[in-house]
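As structure tokens, one chain now follows by itself in the form predicted alone.
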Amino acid sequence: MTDFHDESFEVVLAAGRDRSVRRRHPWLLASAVARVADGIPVGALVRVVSSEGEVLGFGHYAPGSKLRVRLLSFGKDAPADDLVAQRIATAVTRREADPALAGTDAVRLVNAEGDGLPGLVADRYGDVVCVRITASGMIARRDAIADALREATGAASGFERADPVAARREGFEARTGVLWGAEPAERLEIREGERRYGVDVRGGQKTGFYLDQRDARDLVQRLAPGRRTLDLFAYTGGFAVAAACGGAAHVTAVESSERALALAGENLAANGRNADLDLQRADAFKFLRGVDRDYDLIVIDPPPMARTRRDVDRASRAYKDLLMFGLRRAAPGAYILAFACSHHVGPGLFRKIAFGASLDANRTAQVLAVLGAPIDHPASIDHLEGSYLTGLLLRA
């Protein structure tokens, strides 16, 4: 994989706006840029220079984005032309060698900034690699990325999932389609330990499944024996299947999408468990307000509600509402797993939200653990925003 850059491709920072680059943060905002050389192609590798002329690093250029440069390396030395391919190979090799991932054939292979590859996510489902690209620098290298992933994984096929929001933000065309090999089947089966799931990589959420909740599903399976379980925002039944496999006495799965709920039913049936099942197509907020039974194990895993900083107040109210009604429906000694999926709502804020919900519900609770993404979703220590998944394990 070769890169396209030129010694004249230079981005010069405004005076006093070099602090984030010196601290190795991979996002350079447009507001920090004083001037840019003429004629730099979208996605080109550029040299980032301080106002005094010091070379600070190198990254991919996006002239239409608020994130004007996504940095790949820091210091005065330009990265190798095949840096992206090298990092893909390293990321894949690390997952293959990790004993913590030995029990599954569904793994995140590349986790964007966490693997030094801003704007690139690649997930493996058996013999299929599903890719999401959210930055113009990686879009410009799509074919070379596909070649590197194919070589590193040996997977039979690669499939790209469009991200329309990122495409509008970055100014590229959103695309879904085959990268190599044949188009994936409508349903792929994956395994997580003894659990089996059908995954829709062509039309499901994200790349088809929430791989970042694998550890939490394992936890639910361990906690489930004999418990009446409520899985809110169930999607295709990830937590519901884990509870059923763990020996839950009853499982209620609540999901607003008819298509996702149908696949949840298929997944529960495919795992052959004898739990009493109740699949509810409903809005989770309304369901919680209206249900009149208590549960021993409750999972609250809503979709992202704070995509920007402006959304935090509204999202906090929504999380508090869910936790308050969840606590009211928790039997004595019940476990509650609650999650926020946004770096704008971190562990400190989420715990404050949970505290406020407990006051309003007039139910105290113990904090047993802080939960997060599994080992194949690493976050760079330089990039706080990469730690986007926050969870709490509570006992009522």
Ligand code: SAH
Second form
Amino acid sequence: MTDFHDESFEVVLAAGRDRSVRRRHPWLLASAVARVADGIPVGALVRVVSSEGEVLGFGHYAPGSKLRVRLLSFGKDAPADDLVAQRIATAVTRREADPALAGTDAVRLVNAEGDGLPGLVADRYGDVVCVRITASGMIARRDAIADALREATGAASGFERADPVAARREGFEARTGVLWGAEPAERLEIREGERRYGVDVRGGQKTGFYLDQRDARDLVQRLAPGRRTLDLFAYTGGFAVAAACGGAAHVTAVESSERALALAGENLAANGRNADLDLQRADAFKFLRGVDRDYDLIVIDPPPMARTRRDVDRASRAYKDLLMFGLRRAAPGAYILAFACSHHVGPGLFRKIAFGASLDANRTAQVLAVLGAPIDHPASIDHLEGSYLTGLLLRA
Ligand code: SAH
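Since the one above is the form predicted alone, can you give the form predicted in complex with this ligand too?
Starting with the chain above, the whole complex follows.
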């Protein structure tokens, strides 16, 4: 694997700004940097040095980003040239060896910082690997990453999905297209246990499917028998299909994107269960306020609402609204699964929000479980921000 590293590529920290690197945090903020050597190419491997000259670690340089260096290794020794390829191979091997993933052919192979690869996500859908890159350092190594993924997986094709928001933030060119092999089919078929889903890797959200909700889908399937189910923010019907497969009496799926809802319809049909179905293209907030029937299983899985700390108050009010109206529509004994996908809203805060909602709804509830992302979405213990998904299982 080619890498570009030169002894002269050095980033010197401001005095007293070495704490986060010493604590192995993978993000070095621009504000902590005092000096940068001239002529370092975008994405190059740089040495991070304290103001006293101590070498603290190595990482990818992103001159256009507030996250000026994404650290890949700590300590004074430069990492091997093929560090990224080695970590990709390790990440893939770990998924292959994981018995908890045996029942599915759709797996997150690389989970960015969680696998020591900041800015790189790779998801496997059967014979296709779909890659999303959010950091300049990984963009600069795109070809080597493709080679490493192809070699580690033996997958027939690799496809890259652009992340335009990250591209703008970092100043690289967003690109969507084939990395190796043939262009993926418009619909890829994946299986999760007995569930079948069509995935649109070329035009769907993120890499096409929310792999991070697999465990919660399993749970919904187990909780569903006989239940009138409401799947809010349904996307392509991940939870709706799980409920139908589990024997729900009825499934209402609410989603604002027409394209996603169409695929939810296909997915429900393909799983051939005879739940009574109701697909609604609607704003989930408005739907919940207006609906007058009750449900026994309610899933609330909104898009990220607190991308930064400044958004937390507004997001908290939105989550509270959803939970309050959800509790009002919950039949006695109903299960409610509610999710927040932002590390700014962790389990403690989310539980407080749910409590506030229960007071406003004048309905008490039991907390049955706190949920998170599945085993193929590891977070590094060094990186609190990597734990972004919080779920609560409540019983009304
Ligand atoms: N539950 C899904 C993932 C949900 S992602 C799964 O497991 O696959 C959030 C979804 O909410 C997206 O599909 C997005 O299109 C949709 N969405 C965003 N705002 C919405 C709104 N106000 N009302 C309904 N759907 C919305």
